[in-house]
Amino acid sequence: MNEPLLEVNGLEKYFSIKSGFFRRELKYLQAVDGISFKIKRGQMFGLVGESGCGKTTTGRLLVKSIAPTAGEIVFNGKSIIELDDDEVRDFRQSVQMIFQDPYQSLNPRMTIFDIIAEPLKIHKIGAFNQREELVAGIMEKVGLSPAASFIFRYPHELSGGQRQRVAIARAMVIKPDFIVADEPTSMLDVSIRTQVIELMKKLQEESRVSYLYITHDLAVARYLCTEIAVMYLGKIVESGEIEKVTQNPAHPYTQALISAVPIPDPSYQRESIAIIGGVSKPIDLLPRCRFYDRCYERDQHCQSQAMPDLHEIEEQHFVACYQR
C-alpha cells in the first residue's frame, strides 16, 4: 500500500496563446505550473479546485492525452514520457479515464455493447464469447442489470446515470491499474450523483485500483479520498492526509472552500469566509502568490516574493503560503 504507483515531479504544461494586432503577441497560458504529488497503489487521492486550475489539464497529462511541456510522471516505476509504441500499448490497457460529460464521452452511433467491449477489442482480450461474458458481468457490477435489456441500446435510450455506469463500466472492463475520474457526477441529477458515488467506492474497495477523483466538491473528496491536494491556477497550494486538511485547512483558499460547503444541521453556525472576485486565466502570471489577488490575509511581503514552495506543518500535511 505505501509502494507509489505513479510519481508527478515539476509537472507543467504551458499552452501558447497568439494575440495583439496581426496576432503576433505570444503568451503562455499556464494550464500546470511545476505540480508534484504521489499515488499508492490501491489509493483513492483527490485533487480539489474550482474550474479553471488545471486539474482537467492534469489527468488529460496522466493518462498521456497530451503531452507535457516540463516535467516527470512516472508509472509503475518507468516514466510514461519516454515510452516506446509498445509500452505505450501497455501503458493504455492499465490507466483509463471517465470524463465529466456522459452524453459527449459515449459515441451515439454504437451500441452499449460495442462501447464498452471496444477496450477489449483494442488491446486483444478475448474471443467474441469471452468479451461478451466480461462485459454482461461489468455492467452487472455497475448496475446496468439485467445486462440483456442494455446491451443492444444506444446511448440516447438511457438516462445521465446510466450512462455514466456505462462510461465507468468502459473503464473497468479491462481491469486497470489506475484511472483518471474528471468530475464523474457533476453533470448528474443530485438524486443519481450519491449513487454513482456509492458504485465507485465500492468497485475501488473491489478492485484496489487507484483513483485521481477530480473534483471541486470538498465533501465528496472527503468521503471518498485518503490525500488530497488542492489546486489554484496551475500550482497545488495545500495537500496532505484528508482529516487534516479538512479539519485543520491552512492555506486561504482551503478555508474558503471548506467554508463553502453546506452542512445538514441548521442550528450550527460556520464563519463564512468571503475571497474576491473569480479565478482569473493563468495567463503569464506574475511570480507571487497565485492567490494574492484574491486572499483576505495578503501582505506586502507576500506581493513581494515568488509564489512559495509547499512545507510541511504537521505530519503528512503541507501548505504553500508565506502566513503559515
The other form holds:
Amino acid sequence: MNEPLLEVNGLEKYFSIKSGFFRRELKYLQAVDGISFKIKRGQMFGLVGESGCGKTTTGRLLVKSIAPTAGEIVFNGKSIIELDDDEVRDFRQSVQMIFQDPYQSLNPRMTIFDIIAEPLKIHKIGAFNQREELVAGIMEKVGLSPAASFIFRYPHELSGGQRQRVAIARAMVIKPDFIVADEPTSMLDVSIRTQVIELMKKLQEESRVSYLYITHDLAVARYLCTEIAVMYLGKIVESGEIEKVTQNPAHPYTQALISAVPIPDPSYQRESIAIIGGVSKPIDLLPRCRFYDRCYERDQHCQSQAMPDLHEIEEQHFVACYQR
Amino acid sequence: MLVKNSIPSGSDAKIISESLWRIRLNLLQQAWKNNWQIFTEKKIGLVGLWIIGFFILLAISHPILMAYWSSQELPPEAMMGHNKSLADVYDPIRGLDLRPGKDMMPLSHPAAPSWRHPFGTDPMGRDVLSQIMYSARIEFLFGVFSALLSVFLATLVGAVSAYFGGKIDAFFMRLADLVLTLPFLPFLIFLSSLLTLDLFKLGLVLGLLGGFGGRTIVLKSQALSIKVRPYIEAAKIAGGSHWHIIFRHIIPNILPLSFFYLMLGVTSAVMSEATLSFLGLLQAPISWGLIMNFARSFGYSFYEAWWLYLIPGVTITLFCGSFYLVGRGLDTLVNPKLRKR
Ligand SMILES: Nc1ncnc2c1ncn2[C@@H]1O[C@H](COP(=O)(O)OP(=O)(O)OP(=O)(O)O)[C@@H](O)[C@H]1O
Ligand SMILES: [Mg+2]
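Since the structure above is the form predicted on its own, I would like to see how the form predicted in complex with the partner chain looks, so please show that one next.
Once more the chain from above appears, this time first in line as the rest of the complex follows.
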C-alpha cells in the first residue's frame, strides 16, 4: 500500500529542433529536464505549471507514448523503459490518458460505442454483446445517460463536456491502475468545467485508480489532489503535500501562481505578486536557476550558481530555491 | 489482471432496453439520408449521377434487345441467299447489315443515321448504336476495375508511408516521383509494342500507375494530417497495433478523399483507353475509341462520315464527364468546410 505505484527518477526529454540557415543547426529543447516524483496507489497527484513548461510531455512519457531521453520510470515495481512485447501489452492495459482537447481526441468517424469499446477490442475483453453492456454501464457512470441515446452517435453531435465524458469513459473502461488526465477541463466552457471536475473527483473516490492530474489552475489542483508538483521550464521547482504547498508556498514562482488565483471573498486583500517577463522556450538555457530572469528575489548568488536542487524545507514540502 | 477485467453482471446489465441493432440501423439510415442531402444540395453531382444511370441502362438494355431481335427471323425477301436471324444485323462485332433499303438495293456502308440505324453504320456495316451500347458494359467494367485498383493501392500506400515514415515513405515517394515523371502516352505506346495490350492488361497498368503515382502523394499528405491527431495517440496508448491504427483510424479518415479519386480514376482510365483505342494500340474486340479508329483507318474523314467521330466522341465525353461531376458533387462531403450549413 505504501509502496508507490509510479516512481519517476531524473526523467528527461529533449526534443531536437533544427534551426538556422538550411536548418543545419541542431538544437535541443529541454521540454522535461530531470524531474523526480512518486505517485501512490489511489492518489490524485497534481502537476501544475504554465503553458509550455512540459506538463503534457511528462504525461506522455509516463504512458509510454514517447520515449525519454534519460531517466527512469518505475511502474508497479518495474521499469517501463525496456519491456518485452507481453509486458508492453500488460502496461497498455494498466494506463490510460485523457487529452486536453476533446474535439481532437475522439475519432470523428467512429461512434461513441466504438470509441469507448476500442480498448476492450484491442485487449480482447468481453464478447461483443457484453461490450455493449460494459460500455453502456460506464457511460451511465460518467453521466452520459440515458446511454442508449448517445451510444451510436458521432462525436460531432456531442457538446464539449459530453465529449470529455466520453474520453473519461474510454480511459476507465478497461479499469486501468493509472490515468494521466491532461488538463481535461481547459478547453471546456466555464459552466461545464465544474461538472467535469466533480465527475473526476467522484470517479477517483469510487475507484482505486491513481491519477496524474495536469492543470495550470492551482485551485483545481487543491480541490482534487493530495499532492502536487509545480513545474517551470522543464524542472520541478516545488512539490509536496497540497495544503503545505498552497498555504505556505515557498518558491517565488508558486507564490506568483497563488497570487493569480481569484479569491471568492472580495473584502480580502492579498498582496499581488508580479513576475517579470513572459515564458520563454527551454532552448539553450544558461546553467542557472530557470526562473532567474523572472524572479523578483534573485541575487548575486542565484546568478552564478547552477539550477538549485529540490530540498526539504518542512516535512513533505520541497523547494528548489537558494533563497529558502 | 484477469479478475479485474471480468464482466460485471447484474447491476450494469440491461441498461439499454431497446434493441441495439435497431438503434444502429436507424442511425445508419439517418447518416445516409444526411449525406444524400448534402450530396444533392449541389446539382452538379446529381447531373453526373443521372448520366451514369443512363449509361447503366444502356449497358443492360443491349443484351435484352439482342435477345429480342434474335428471336425474330428475317423476312425471306431480305435473305438474299443468306440464312441468318435479325440478331446478326445488330451483332456489334460481326453484324453486316445486308438488308436492302427502300430501293431494294443493299445499304452502302458506312451509312448515315437513319431509322434503321439511328447512329449509322461503320465502314464494315456494323450498327454504331449497338457498338456504343455493347461497349458501355466493357467501359464500365474496365473503368471501375482500373479505378478501384489504383485507389485501393493509393489509399493503402499513402496511409502506410504516412504512418511509418522513414525509409518506407522515402521508397514510395521516390516511386511516385518516377511514375509522375514518366511520359504517360509514350510509355503506353512503348508497352503496346512489347506485348499485346488488351483491356485487362491496360486496366492493370493504369491501376498500378495511378496507385503508385500522384494520388498516393495526395492521400499521403491527407494521412499525415490525420496521423498527428490526438486520437491516434490515444489508440496507441490503448495498445492499438500499427495495423489497427492504420485500418481503424487513418484509412477511414482519408476514405472520403479516396472515393473522390475513385470517380476521377474512372474518368482518366476511360480517357486513356479511348486514346489508345483511337490510336489502334489496344487489342479490344470493341470500344468507343475503336469506332473512330476504324473510321480513320478506312480513310473516312469527319466530313464524309461525321457520325463515326461525333457520336463516340460525345459518348466518351459524357461518360467521363459524368464520373467527374459525381466526384465534384462529393467535394462537399469530402471537405466539410465547403458545406453551407
Ligand atoms: N514533439 C515535439 N517536438 C518539439 N518540441 C516539442 C514537442 N512537444 C512539445 N514540445 C515543446 O516542449 C515544450 C513543453 O511542451 P508541453 O506540451 O509539454 O507543455 P505543456 O506544459 O503541456 O503546455 P500547455 O499548458 O500549453 O499544454 C514546449 O516548449 C513545446 O513547444
Ligand atoms: Mg499541455
